[in-house]
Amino acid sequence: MKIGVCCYPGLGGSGILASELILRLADQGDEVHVLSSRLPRRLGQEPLGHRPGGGSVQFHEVASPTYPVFEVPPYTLALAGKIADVADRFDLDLVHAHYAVPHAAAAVIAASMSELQRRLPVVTTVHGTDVNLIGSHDAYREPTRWALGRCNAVTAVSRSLAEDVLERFGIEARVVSNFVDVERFKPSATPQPPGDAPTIVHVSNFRPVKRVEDVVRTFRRIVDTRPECRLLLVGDGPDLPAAQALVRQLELDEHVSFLGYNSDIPAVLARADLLLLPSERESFGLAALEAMSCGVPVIGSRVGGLPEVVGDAGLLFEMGDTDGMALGALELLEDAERYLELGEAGVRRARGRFHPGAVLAAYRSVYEHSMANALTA
């Protein structure tokens, strides 16, 4: 199969899932063409070209020309043109757009432009804020509805998000979960309860919906009881300065480390004791799944798709309940039996419901159904 994939290049959930999917498709023999403004970060860690399974990955940079008349370069049109060009040159079987804005619109436009003698199927996976925030904005709502309505298939990473797509746009989306690389994200050794200096981790893109300041406030309450604890903040984004300022204000400098984006996340999680994820919105919660795969219990908000992911592998509270999250974390740190139960439950869920093999099979089913429908359209 020859597949074009549009995605954002950063370390948000949509870019991570797209990158992992690209590599696994290529390892199963598919020819995958990646279209983005720059090489996605996770793909930059892997050799491209021909893959061991007989497939290949090729990257096509999307450049947006700048002219004095443009206040902002028209990336959507540039992407549409690049998709159409790659589709024609490499005879693509379909295009998979990750994140509705603007990738779904660009892919639909490209499908109309393509000179192929058959209809080019478009599959779009929505990931969360492209539906609940950006796609629901007055300026983008109707274009997003138009684009999704012209896709051959729309998938959502959780039941919660699929319900949002139906409510906001009147479009049914098939649930295809994110997955985790269980060989990269795995417990470092025989499961053990936290040691004398527990390590708590938060991983995100530091956007407002992640409520990173709540991470710091929750940790302050934990340190009041367990002053030996440490907090590792992994990632970067617009709320990083506010988090750094709050760490100084709450006199936590000696307890908190900011690790940035260039961290070996599997290694960080393998030595973590808890993951803290007090998000305002979480359509899936990839960081939670990666922690669970490492045997690390999750403390987070009961929002969106996070309960579907975490299940019995963590403790969830109302959004903003920093006192409850701190108390839950302290209880787990002091109850070795309960702690190990949650850690083992996380590993089981990651290797069962969220195993890559099951998710890839679901995507292949979507691809094949979309291609068959395109032939009869």
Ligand code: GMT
Second form
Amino acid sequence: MKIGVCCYPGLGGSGILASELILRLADQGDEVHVLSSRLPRRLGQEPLGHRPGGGSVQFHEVASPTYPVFEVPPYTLALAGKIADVADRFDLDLVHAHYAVPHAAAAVIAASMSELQRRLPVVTTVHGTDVNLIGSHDAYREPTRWALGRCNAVTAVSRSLAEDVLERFGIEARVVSNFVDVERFKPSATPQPPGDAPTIVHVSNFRPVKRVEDVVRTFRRIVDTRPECRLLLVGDGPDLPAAQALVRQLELDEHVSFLGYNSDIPAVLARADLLLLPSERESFGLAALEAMSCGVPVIGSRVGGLPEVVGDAGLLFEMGDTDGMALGALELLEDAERYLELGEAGVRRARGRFHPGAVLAAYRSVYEHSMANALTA
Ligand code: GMT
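Could you give the coordinates for the form predicted together with this ligand, as opposed to the form predicted on its own above?
The complete assembly is shown below, putting the previous chain first.
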């Protein structure tokens, strides 16, 4: 198949998931054309062009030229133009947009612009805040509803998010969950209970929905009982300064390290003892799945798709219940048997229902249906 994929290039989960999907499609023989404002970070770590399985990955940069009249360059228009151009030049079979705002609208406009002899099918995967936060903002809600309604298929990364799309936009989405690269994210050695100085990790883009300050508060409670614990904060984003200030205020400097984005996340997780994810929203929680795949139990909030992902591989609490999370973490750190059970459950779930093979097959079936229904439309 010849597939165009548009996604955000940063280290957000939607860009990571899109990149992992792109690489796997190409490794199964597909010709994949990536459209984004810059090369997605995850793709930058891999050789592009021809891939071992006979397929290929080509990157097409979407430039939004500025002009003195513009206060903000119109990226959606530039993206639509680029998708239509690539579709016509390479005779694309389909476009897959990741994160609806504004990729779904750009892809739908491109499908109308394209000079292909047939209609270009559009599949959009919604990832979370493109539906229940920014996508529901007055400025974006109606264009997003319009665009999703014109896609040949809409997929959602969890049941919880599919319910949100139905409730907010009246659109049925098929659930195709995210997956994890179980070869990169794996336990370091034979599973062991935490040692004398447990390492707790949080990985995120430090946006307000992640409640990074709750991570620090929860950790403070843990350190009150287990002063030898360490916290590694991985990632970067707007709430980083607030997190740094709270670490100083709660006198945790000696216990906390800020690792930024350039750390080797699979290696950090493989050495971790617990992952903390106390988010306000989480349509899926890719960081939780990555930790589970490494055998690391998750302590988090019971929101959105997190219960579907974590299942019996962690302990979830009411959002904001930092005391509960701290107590849960302390209990697990003390109970080797239960700790190992949760860790094994995580590895089992990651290698079962969240295995790349199963998810890829589901996306292929969505692509085939979309191509068939575009022909009859
Ligand atoms: O929706 C977002 O905030 C951005 C998006 C991203 O690009 O990181 O995150 C969402 O998509 C991820 C991949 O599907 C999910 O793992 C995250 O749970 C989801 N974030 C939220 O729902 C807050």
